[in-house]
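Just the one chain here, the form predicted on its own, laid out as structure tokens.
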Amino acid sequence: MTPSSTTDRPASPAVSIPFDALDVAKRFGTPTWVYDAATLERRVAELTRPGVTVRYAQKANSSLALLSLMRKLGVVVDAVTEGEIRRGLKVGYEPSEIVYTADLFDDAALDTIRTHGCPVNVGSPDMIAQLGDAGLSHIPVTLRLNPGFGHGHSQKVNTGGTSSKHGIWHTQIADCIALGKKHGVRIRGLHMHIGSGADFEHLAQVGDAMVDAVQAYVDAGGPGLDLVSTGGGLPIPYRKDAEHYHRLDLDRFFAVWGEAHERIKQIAGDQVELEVEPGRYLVAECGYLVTKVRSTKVQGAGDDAKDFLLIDAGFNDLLRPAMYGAYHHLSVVPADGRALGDELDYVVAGPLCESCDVFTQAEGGFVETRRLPEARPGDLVVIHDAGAYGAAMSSNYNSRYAAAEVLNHGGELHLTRQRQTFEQLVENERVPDGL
């Protein structure tokens, strides 16, 4: 199709690539994840407030390099599996700094908790009895509560209400206290998380719900509370144009929770600490996926024609667009150093044998186009804000290899995870004799 002229579209100052993408492609190949340490450090600094514990939800990205940096910055961690507990231990966290949060125990998690004594944030009442029955009544426990409502940028990330599997229903607090007393399990805190992308209206609702939960806890004769956790869900500005770019007002966020915290302390006492549990907010903007353009083509003719830009990353690398219809800003980096000018409306898609392997789509699988500078095979496309739920949700679909991971730290690029090989892909597989 005929390119159109570039139009003036004001963008936010956040649209930048803090490393040489061409150097990344040359040294490490494509696709490759790149994490920028300075961006992560800024996000941690923004959330570091007096009297507030920052606990990183490592499900967003459990890279050992990033976890090690988190630890250096004074952030503690949350784990949802035995593997995540062990990742935290591997980079030097004390067991007391790792909280296991889940709606059930599997055998591996229970054995690891028995060995190391990590605190547990229980999401089902049965877990209280199971700790007692396993001889683990000494393990500190918080209750993850479902307040009866939820919120999220997609229904798939809504973690509250009757359709959510997460948390203990808010009217069951007294039952949990009774279970704790029966099994000798010490409940020390309350936790609440309703989903991602929370706005201030919903944050205020959660704050009120937490105050009500603390009152119900005290009324039911619960032991003294040490902490309450706000959960996570803090949004980041995925869209970069001036019309949509909006950063979370952290002062207002902490004011909302500070007001709720003061009410909680009046009910339960001044010993109650406040925790915030971000995942996405800390790591999303520090992560980039560097990919290479392998082909361009036109599908259709006339007004119905669509320009396709085909890159070497697929939804096995970054699932969010296919799973949620999630938006990620895209930058074209010319391989030959030419100036970028004319633009096309591109469908940006990957190499997988699936029609949903498209990076420009809305929720429900509706393919959209993205206005980008005209690109050629060999150019790079950098996918922004991919540090959260990118590599962590990747797979080997189509027998694709896990991409390399690189940390940009102090202006130096450090390989933190080698690209997977075929031998590593199949090393745990066996063919029975005679086949």
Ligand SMILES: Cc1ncc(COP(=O)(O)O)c(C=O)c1O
Contents of the next structure:
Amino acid sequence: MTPSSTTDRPASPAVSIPFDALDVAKRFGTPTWVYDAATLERRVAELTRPGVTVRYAQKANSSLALLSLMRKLGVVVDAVTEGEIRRGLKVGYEPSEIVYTADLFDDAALDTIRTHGCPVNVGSPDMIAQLGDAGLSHIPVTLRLNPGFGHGHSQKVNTGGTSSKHGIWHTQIADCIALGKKHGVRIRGLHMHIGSGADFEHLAQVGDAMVDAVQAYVDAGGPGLDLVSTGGGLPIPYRKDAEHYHRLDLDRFFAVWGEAHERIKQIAGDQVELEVEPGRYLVAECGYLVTKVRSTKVQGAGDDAKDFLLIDAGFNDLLRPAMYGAYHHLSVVPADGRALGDELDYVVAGPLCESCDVFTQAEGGFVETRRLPEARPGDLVVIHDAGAYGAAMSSNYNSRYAAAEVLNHGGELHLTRQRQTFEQLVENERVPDGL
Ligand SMILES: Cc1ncc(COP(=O)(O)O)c(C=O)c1O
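Return the form predicted together with the named molecule of this protein as a structure block, the form predicted on its own having already been given.
Every component of the complex follows; first up is the chain already shown.
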């Protein structure tokens, strides 16, 4: 279709790419993840407040390079699996700085906790008994609570209420204390992850729920509390246009939790510390997925026709659009250095043999178009805000290799993960004799 100039759109806040994307494509190929260390450092600095522990939820991105940077910046971590515990240990975290937080133990996690003694945030009452039965009653425990209501940017990330598998139902605090006493397990903190950073009314509700939980805990004769954790869920401004751009007011966020923390201290004592546990907020904006346009085509004719921009990354690389209809800002980088041209309404899609392999879609799988400068095969499309739940959720679907990862640090691009090879892809597979 014919490109047209658009001058009537609201101005976006400046969106820039803090590295030379063409250089990335040339040196490392495409698709390649690039993480900008300076952006990550800025986000850590913003969250670093007196008396508040920042615990990085590494499920968002467990790259060893990013974990090392987090450790250097004084951020501790959580881990959901044995693998995540071991990643933390590998970059030099002390076991006491890694909290295992999950709704169940598997054998591997339990063995690793036995070996290293990491604290545990239990999401099911059974886990308390299982720690006792495994001879691990010395492990410090916090209770992850489900306050009975939830929140989240999609039903798929709603972390509270009766339909959520996460956490211990809030009325079972006394039962957990009793279980702890029976098995000699010492509970030392309470935790809630409700994903409510954007909506302050809801956040205040979570703060109130935490205060109520602390009161219930104290009333039930729970052992002294050392900490309460707010979980994560702090949002980032995925949409850049003036109408939708919204950056979290962190001062207000900390004011709400600070007020709840004061009430908690009055109930449970001044020793109770406050912890925040963000994943996305710390790493989403530092991440970019550099992809190459391999084909452009038009489907249909006349008013119904749609322009497609086919790039060499798929939902096996970045799942969020296909999974939640998540929005990611896209930039076109011309390969030949030409100025950006007039804009077209594009559907941006990938190489996978699935019709949902589309980066411009709404929740429910409804394909949308995005107004982007005209792009040609060979140009780059850079996907922004891809640092959280990007590489971490990627897969080998269609036998695609895990993309390379690069850290932009100290003015240089460092390869932090080589692109996976075919040999690595199949190395654990065996074909039975005679086939
Ligand atoms: C227990 C817990 N803490 C923290 C997080 C991090 O959430 P986000 O990356 O949205 O900050 C999650 C995400 O699922 C979580 O389950």
